[in-house]
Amino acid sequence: MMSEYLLEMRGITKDFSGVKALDGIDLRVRPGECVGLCGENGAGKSTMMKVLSAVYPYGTWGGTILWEGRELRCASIRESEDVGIVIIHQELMLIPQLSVAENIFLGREPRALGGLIDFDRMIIEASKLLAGLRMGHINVAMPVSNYAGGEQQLIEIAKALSKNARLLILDEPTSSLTKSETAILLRLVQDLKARGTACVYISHKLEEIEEIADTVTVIRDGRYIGDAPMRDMTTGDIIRMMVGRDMSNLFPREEHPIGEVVFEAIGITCLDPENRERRRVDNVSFSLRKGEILGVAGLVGAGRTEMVSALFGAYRGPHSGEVRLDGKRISVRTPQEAVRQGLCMVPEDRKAHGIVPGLGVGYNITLSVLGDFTTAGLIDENREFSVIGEAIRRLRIKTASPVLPISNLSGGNQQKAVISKMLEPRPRVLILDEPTRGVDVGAKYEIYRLMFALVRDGMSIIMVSSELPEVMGISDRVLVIGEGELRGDFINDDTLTQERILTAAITPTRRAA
């Protein structure tokens, strides 16, 4: 008898060096159904999908996978793709220098007589594929690098569908997309469902799950918690299942004393590295008080990241301005100088600028203060590991071992490790650029609690965030940046609204005469 399910995963288990990553996980997906897979960072979502797609081949895990009612035992990714299971990872797997068509058919290029690649046929087939996905505006002969992140994500989906995907796994597909790009991707998923393609959609953005999913499956700490039709669930229900507690107040705002001005940025200006006639940041000045959380809001491309990178000595183009701490000008020509002066920063892109992927979790944490453990050129490992252990406990970083490569951790736990690294120098001012991007609601809550604990102890925080509810839920004061200009400096009281912030972000302070 044919099963109503395209896929069933029953009682899936997976161990890493004796540590259970998955402990009896179940998942069911019908043809044409989108299942939203939810769970905190480290819950086991990515491990579960690696089992399904045979990144972890049959025999390295326990339990049963059924495909159309028959047991599936894939020994390789190629075998799982042959039956129609295709995964799109959070990090794009495209080669920027190759054309769109070459990326779509990489390793499966159509061949002409004599075995040579038939480029004409490849371009025709790639164009037909993209046209069928409402992506006909993309020139498949152009390099992938010519297209923005959102379009590259859509190209990844086209590449997956070229493999005749019957089950498409999307792992945090919108983590680096704008709202308009996200809308296009969600519409595409709806189209795929209508054609009968099944999807497993993994995202921390519960509003996307609510919009796109037919069914929600929740896992926690490697265990199956339950599933239900999305129409019977609320966001609050999903959060309670994910974290095991009620989180009606997602922003644990706490009263804390705010003192005198400790930090000043004066006339910060950043020129575009590729076009010095363009100002990415234009003469921005502001102050920061002791124990204050200063939110920085603005639209994508407004210059927020460029501004804080310049403050930290990390902006890669020409920049100018003055930075003062306790009324005295300090030198921040490099990040090392900034750290020595009491200014630390958690970067927006943790993978590119925050971690050393092959290095252990603990060694990543102590990189910023390695000299503290060095005597006569030798590292005192006992002292170092004492600090590492305390840092892991303080931020509740989930890792099987302090020496486990940090790349093996979930995104949220990597982010906690980066924050720990920047707390070790005990900064006076901490800059957090998108501190909760790609982080689940439980880890967000922990990061917010940590921020309030830090400002209670007298630290000052500058937080850049694209999420207006986060800015308003956490900040004492809000700076609004638009097209490189400072367009607003608001006390976060009862009169401040999201509409007021957005109005400031899109209204130029200087109009043409």
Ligand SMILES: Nc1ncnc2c1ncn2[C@@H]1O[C@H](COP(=O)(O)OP(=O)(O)OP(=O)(O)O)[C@@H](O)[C@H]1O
The other form holds:
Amino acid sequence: MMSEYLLEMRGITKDFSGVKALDGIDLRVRPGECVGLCGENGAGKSTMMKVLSAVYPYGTWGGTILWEGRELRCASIRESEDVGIVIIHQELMLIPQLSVAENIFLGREPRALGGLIDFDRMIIEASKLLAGLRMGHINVAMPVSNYAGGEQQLIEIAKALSKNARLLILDEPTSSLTKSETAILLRLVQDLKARGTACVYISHKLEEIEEIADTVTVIRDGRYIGDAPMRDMTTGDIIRMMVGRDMSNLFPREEHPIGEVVFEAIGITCLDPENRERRRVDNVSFSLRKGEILGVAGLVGAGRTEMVSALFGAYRGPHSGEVRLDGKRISVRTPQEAVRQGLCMVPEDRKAHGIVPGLGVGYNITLSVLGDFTTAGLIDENREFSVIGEAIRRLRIKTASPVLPISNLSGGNQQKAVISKMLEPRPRVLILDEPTRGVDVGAKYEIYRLMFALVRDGMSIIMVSSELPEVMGISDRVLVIGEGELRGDFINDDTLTQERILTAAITPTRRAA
Ligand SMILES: Nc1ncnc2c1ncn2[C@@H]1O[C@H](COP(=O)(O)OP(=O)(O)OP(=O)(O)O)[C@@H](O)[C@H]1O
Ligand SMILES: [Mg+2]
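Given the form predicted alone, corresponding form predicted in complex with the named molecule:
Full complex below, order starting with the chain above.
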């Protein structure tokens, strides 16, 4: 009998050296259906999809996969692609040095007679593909590294689409996309659905799940919790299934004393490294008080990351301006110097700047302070372990052991480890650039609570975030940056609305003649 399902995964189990990551999970997808797969960080979503796409080949996991009612036993990613299962991974998999076209056709290059790669055809095909996806502005002959994170993500999606997927798996596809890029992506998925392509969509942004999913499947701690049609569910229901309890208040805002100005940025200007005529950040000045949480809002690409990188000595292009701590000018030419002066930053792009993938979780956490544990060249391991243990407990980082390579952690747990790392030097001013990207609702709550605990202890925090509800839910004051300019500096009281922030973001400041 033909199955009503395109895909049925039954009782899937998977363990990593004795630790159960999946403990009997079911997942069903009908043809043309979009299933939202939801669960906290470390619940097992990515692992489940790696089982399906044969990143973990048949035989390395338990349970059954049925594809159109027949058992599927794929030994390689290639075999799963051949039946039409295509995955877009949570972490980008493009090869930076290769061109866009080469990346898209990697391993499937069009060949000319005689078997040589037909580069001309490859370029033409790739251009056609991107044009059809409203990405015609991308030059497919250029190396992928020329494009920003969001564009790279869209290139990865184009690559997946070129494989004629029958089931497309999107694992956190929008974490580095702007709002408009996200809209493009969601429209693409809608188009595919209309053409009969099924998809599994994983995202911590529940509003995307609400928009795109027909059915929601929730897993928790490697176990199947349940599924239901999206139209019968609210995001509150999904959260309750994910975390196992009600979460009516997503932002644990607390009263806390705010003191004197401790930190000042004066006339921060950053030039584009490729085009020095262009100012990515244009003469931005602001101050920060003791115990204050300063939210930095703006559209993606407005220059917020460049600005905070300059404050931390990590901006790669020419820049100028002055940074003061307690009224005294400090020198922050490198991140090391910034850390020594009491300034720390958790970067936006954890893969490029935040972690050393092959090293253990614990070592990644203490990397920023290893000097502290070293006496006469010897590392005091006991002290190091207690610091690591404390960090893992405080943010509930889900790891089988502190020596597990950090790249084996789930995406959100890697993010928590990066935050822990930057707390270890006990900075006076902490800069967080998109701190909750890829982090589940429960863990977001824990990060916010941690932020409040830190400011109560007298730390000051600068938080760049593209999530306006988060900026408004957590900050004491909100800076708005637009096209590199400071366009607003608001006290976050009852009169501040999302609309006022957005209006400020797109309204140029009048310049002196
Ligand atoms: N290669 C590995 N070795 C050891 N443990 C692993 C490995 N890959 C994943 N795990 C563990 O399996 C569990 C599930 O991880 P997974 O990446 O599937 O979570 P996730 O639901 O995708 O989370 P997130 O939302 O944070 O991306 C985690 O506890 C993780 O640490
Ligand atoms: Mg994941």
